[in-house]
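Starting off, we have a lone chain in the form predicted on its own, written out as structure tokens.
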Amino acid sequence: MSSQAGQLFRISTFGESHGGAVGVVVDGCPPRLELSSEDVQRELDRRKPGQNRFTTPRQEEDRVEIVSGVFEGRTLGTPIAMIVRNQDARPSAYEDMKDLYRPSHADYTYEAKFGIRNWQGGGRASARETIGRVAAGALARKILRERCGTEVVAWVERVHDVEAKVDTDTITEARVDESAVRCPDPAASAEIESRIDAARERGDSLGGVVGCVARGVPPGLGEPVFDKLEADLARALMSLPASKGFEIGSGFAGTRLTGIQHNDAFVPGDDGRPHTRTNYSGGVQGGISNGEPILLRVAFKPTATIRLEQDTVDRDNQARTLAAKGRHDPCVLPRAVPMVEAMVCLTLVDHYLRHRAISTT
């Protein structure tokens, strides 16, 4: 089983949802980067459960321990290992479901592939695995900000059929985090809160879309064939639990335009390089960043674990019914925001280091 991502900035996550701990090993982080546990903790606090009534009630502090690769507050250039210990695991809550296949979960497919599975909360298929990604993403964000001035901001753009209006030129993380559901449009945020409350009360769940912008990305990141920047972004974001769709720039809506409408005309920039009048390309052309903001969206399905009774089968292929127990988010979108930002940062920093290794400018 591969649990690694990246080429030069490479991460390897480990741990299960109800095991002793989860974490990540980061290889390829440049040396002499100032780094403290607080830099990482800030991002983990945005991801952790139990933040408010819109997230799972599982109570985890998710305190990070940096156990290698940092000395006197700076990175050494050696592997950085970070660990978060599970404190509120309740594997017994899954005892009644160990022989059942939960609808739309990885239970059956994992067992079909490996012949064994950890039925306690989904094991590696749990969203708790993303702690390692978010921790590593904090390092990637710091490198991008200090080396390139890059800013990555994600937000909840839609839940069910409630859509937010967001100005991607001015949106900030502070404005996103003002909302309990991480939707910066106050009217949409209030309606989303109401919809999530209603879904939770009836034992159901909701899905939606997370939008993201990366501003200040230098031109030249990405490769023109198989390692196109948008292809690697899609791979990274579609590896997140519950993700079901990816768009960049105009996405599928661009198919409704003609060529003359969709093409991004070049104009002289005040900074001495070309800019585009529009950004239907979403900051990537020919698989390579063009210096404009990278705009993308990720679709997340409704949380698979719900209290409503569903049809399923057991390991003996006998028909059964299941009303799931446990502690789960009625909507994954609010906590998916820092996960999306982390995967975007990890992809961009890997391509930044790869570009720097071959760049002649």
Second form
Protein chains: 4
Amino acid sequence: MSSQAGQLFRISTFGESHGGAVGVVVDGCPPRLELSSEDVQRELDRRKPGQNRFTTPRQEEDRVEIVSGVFEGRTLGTPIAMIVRNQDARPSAYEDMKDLYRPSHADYTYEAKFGIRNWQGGGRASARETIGRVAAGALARKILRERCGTEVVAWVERVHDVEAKVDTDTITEARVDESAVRCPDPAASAEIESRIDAARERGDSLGGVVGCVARGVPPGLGEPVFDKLEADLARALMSLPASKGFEIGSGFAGTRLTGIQHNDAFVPGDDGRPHTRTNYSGGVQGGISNGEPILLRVAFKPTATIRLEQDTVDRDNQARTLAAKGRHDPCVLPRAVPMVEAMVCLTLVDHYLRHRAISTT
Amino acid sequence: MSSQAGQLFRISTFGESHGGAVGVVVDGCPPRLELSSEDVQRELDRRKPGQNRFTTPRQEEDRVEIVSGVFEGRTLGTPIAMIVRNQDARPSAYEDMKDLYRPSHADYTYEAKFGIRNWQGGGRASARETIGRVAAGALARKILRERCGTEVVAWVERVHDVEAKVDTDTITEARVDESAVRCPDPAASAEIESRIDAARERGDSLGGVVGCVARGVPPGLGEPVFDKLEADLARALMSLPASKGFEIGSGFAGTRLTGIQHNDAFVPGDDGRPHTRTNYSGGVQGGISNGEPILLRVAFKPTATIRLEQDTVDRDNQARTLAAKGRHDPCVLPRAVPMVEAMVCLTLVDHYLRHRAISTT
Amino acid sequence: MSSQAGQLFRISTFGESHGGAVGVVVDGCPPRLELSSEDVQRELDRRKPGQNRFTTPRQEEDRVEIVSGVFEGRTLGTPIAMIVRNQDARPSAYEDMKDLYRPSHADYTYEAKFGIRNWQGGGRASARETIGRVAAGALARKILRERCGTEVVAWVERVHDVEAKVDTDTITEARVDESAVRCPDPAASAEIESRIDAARERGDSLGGVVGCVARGVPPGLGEPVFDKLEADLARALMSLPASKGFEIGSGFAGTRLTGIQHNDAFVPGDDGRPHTRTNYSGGVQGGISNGEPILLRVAFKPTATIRLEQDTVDRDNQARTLAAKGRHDPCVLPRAVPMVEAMVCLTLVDHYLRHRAISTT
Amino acid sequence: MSSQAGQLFRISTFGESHGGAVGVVVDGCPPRLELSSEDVQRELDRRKPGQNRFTTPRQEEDRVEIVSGVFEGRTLGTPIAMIVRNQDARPSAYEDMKDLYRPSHADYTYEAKFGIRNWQGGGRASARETIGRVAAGALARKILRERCGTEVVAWVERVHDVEAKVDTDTITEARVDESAVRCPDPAASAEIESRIDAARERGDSLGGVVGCVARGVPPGLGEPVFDKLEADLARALMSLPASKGFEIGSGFAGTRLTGIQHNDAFVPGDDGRPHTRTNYSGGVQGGISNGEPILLRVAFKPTATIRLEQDTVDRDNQARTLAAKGRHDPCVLPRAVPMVEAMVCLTLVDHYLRHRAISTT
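Okay, that was the form predicted on its own. Show me the form predicted together with a further copy of the same chain next.
Below, the chain from earlier opens the complete complex, with every other chain and molecule after it.
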């Protein structure tokens, strides 16, 4: 189990879905940052369950308590521990699944690895684990905004085969959150809503793609050859529950272009440094940010928890059937949006601090 | 700059394209492994330039010397340093590009980060850097094979829009290497060869997708929540030069399925543990290997170095044009195959050792 | 700020002296370990203030709550978060010291590093920070005992110039705890008690040496050349508040012997492996445990907080005088004993897990 | 085996005493530092064997080759690999010791850990391993000098019971190197020389203490609570071969003072910041440098290799006697001086870079 991440902005998350609490300790946050629990709560509210009919009906207030590292409204440079109590846990709902391995869940693999698992609501493998990430991400976002002017915005780009059109130069969080499913293209949003309604009704689930842009990232972030910026972004995003793919810039589609089509020609910038005419690179070249917007996409599979009957196996390797109970999202995409933003912010702030160590400007 | 990777099987690579040498130090390799320089040379030979007309004409023998950590044919458990001398360096070929930023290369970003760069053949940003990875990967592959029976095979799955059909259950390295472009589908291989020839002739370049399977990976590898197996694989592969995307299992395509279509039903295995009827999960569930084949795909952009004229900017932010010289691959895919295998092996062996620390079997 | 330690058994501690809470997250604890809060509370009770007149009168129950990582009485392999609420905080006692730098405290250096500090009771630099260490150490001790049969016992070996005689082969925690000052030599204990009483009365403080033995450490722990066992022990113990020196085995005194006097002759052991006739090596040779008892000593300076008047400087670099208020220990040694044990256990368990990764037995 | 150290200035050392080569890869060295092999050679020459009759007669030129990371006389920010070929290896001298465990050497423990060892001259456990440290330390020293004005000087403070008087405010490397045994007190130096001569003649060996001062360390370096500056210094120095103890500031002797005697009163500094009247703290308070000289001492045991006959055990656990052959230093102290300086410089530069990441000045 490695629930620690980051080289200089280090986070250590904890908590099971139906345990006492979930949370995070942030070590290495720069001192003197203004910070209140409202800064964090705002992000947690975007992530929390029960926001509307498109998310799990589990009722959790997800109130964060900051128990250390802040003094008179400012960070001390010491570890910031943040904790959220679990309230609406209903472990009994999982009682009859405790000897079964739910298909495409982590039940079997946790058992294979640890020889034990918390079968209540997925335990540590529940998306509830991401509360610690989102709380820490709120700090990271604040630092990036105040120190670098960086803005990170994610959105639902596609659900099943319903694709949104999004202008990555102008998209804002406010526009994204106007949509109940966090898809800022109204037509696509409406269609996605009805698809999710239909999937929930028939006990099925949907997947899709979240897009994300980070504007105002200074040139120079990223540490080749192994901690290239896109490598650490990929790792961060592929560590989210249900993610199956990652692209930066032109991604898989760009492999269908030729070199002369794909290369981003440099043009002199008014700010005294080169800019690129196109941005197939997605803001990263040679593993280091070039100052253009960072563009990335993450694939999320259809939710594994479905009410339809499925074949499975129990702990004694006997064939069984299962129709899952428990509360869940028929489509994780809308709530994945703040998770993606959090992971991008955490990755960028860590690289921002790492780069400061050697930068001369 | 972070040229170190791994938690327990740790590698530290070094070397510029036109510097004195490239190589790697491997720290944490288990003791008593039989190892000769031939074991390593074999992999380097698959990676080296000048193999045929589809790779750069640079002539490098890439002879590896193991200078420490091996005694009487076996590893000591101490650091294994491996070094390859650069021979056919022609820095003068880059002289007139030293004040220009080549489009979609790392020239500008290295300069932005470090305030200095080795302009000879890309310096550290050259694919020549991967020699250290491939050398270390040879050790990782040997450990996995001997201790776990794991086989890792990669191939060229697509170049531009020419797609190969590959049976991931039976594909072997030998079959892959029968093709000059490492595409084991003969029809696709022939078409890819002619496409690369055409691209080289017109001074353009091509990209594509490398597929990879790891068969015989024991269940239990992977460290949620941040070092999930797919997260560390993504990071490893997205750290390769020119990679723009990563997928595991069903990847982006799987997001167009619904939950009931996508879930991998469990069936009782003859070996006493559950197996899955399908493998959309790609061998990893909840960040931990489930014993099924690990399936992944990596997107590589068209080579940035092309002879066609392009717009760019010089160090004084003045507009210039550039038609690149220097030797290069018109398509990196064939030589990316051993690199992908190396990164997969390095990731798996590190997780194998990490899992051993807590496993009871 | 780096409040994270450990490679595989990783801890992340948090909390200020007068903040909301202190605690720790343990990542990488092996699964299926029986664990109750009583296991942890027992160690915290040995560390807590107000035990008797030799410790600070601050009244803290130091009740631990385990909020994650344990299920049905066993560890899950997931992060174990433990939290202790601060109760008897009296920040007002420090109000008139908030602009002064207390001599030999961390007030000035925290301000120099972070540009901000929590002036209430030392903030993060208070010994209250060690609660997280001791809580995590309780888990480490349990694993070592159950898996390796290792016992770790520390004691007060010297206070000022009063030195105890201790038999490291037979000393037990029970015998140590019979003494109110944790000195298992009754004559020395009595003298130390009267010395501490006298120091407290005149507003002064005392330092001394804590000794520690780890018996039953298996051969093979330690990772040369930088993570030698004694190097990691030194780091762990020199990270404790007020520690100024570390010795292993013969330490500084051993440098007055010659080679023939100091070398530990090997003798055949009944258990089939070599043992040493003497143990000047202190159980570690070449950075790796040799199976003999590990012997170490840690120097703790006299408590910096004293009531006697001292010269100092305020935040404006103006000369001032100070007679400290606030509650404190006139001698930290008795309460340092469980802290030393905790740090030794944490270091050993991390190396035990690291060694398992490559061991074949 | 962990031959990697450092968080941001990371080193990875390699090499056995009688293998092909020894060396180091430095990752994270700041870019644009002027660097030539002479900068490194100078330090290696101070460390190398055969300097005079007080060191081992093994003849090694120890010529360093920098094979990467430097371009046109400046560092690139990329990994700097440095290699030194072994020349005067005489493995045959160790042939008849290959089945014996030399007392107080690492023979038995390496065998216990790895199940294999290079019995030629100690293999990786030889002090020859420190070449990589000293080479990397030369870079660290240069950065500290140029960026911070820091000077690090070590000396032989005591051999056996011959103690030198040294003024830590004025001592220089030049003065230390005037003495053949690196003891800058002429009377003590002469006595130490005759003691070493006598020990060598009778086949015995001597230990002692190396002192070290770092002047001009900026306030603010150190990362509490686990990476306190003294903790990381302790770890670095206790990782040197033959070290048995570490002290900072007043160390063990300071524990015999009371609080009012030991506290370092602050006085207003002419430079606008507080200084201390005494320096019992040794330049570190609360784990962070306070701008005063850092003072430390390291105990080195008498060399384990002696010609006098000793009892030991062979690989079959049978009693044997041994009178060691092979070349060695009868007293490691003189050559330990550059090693101590290297480890101090490496620790300081890493913390300098870590502090830069969050510092605002």
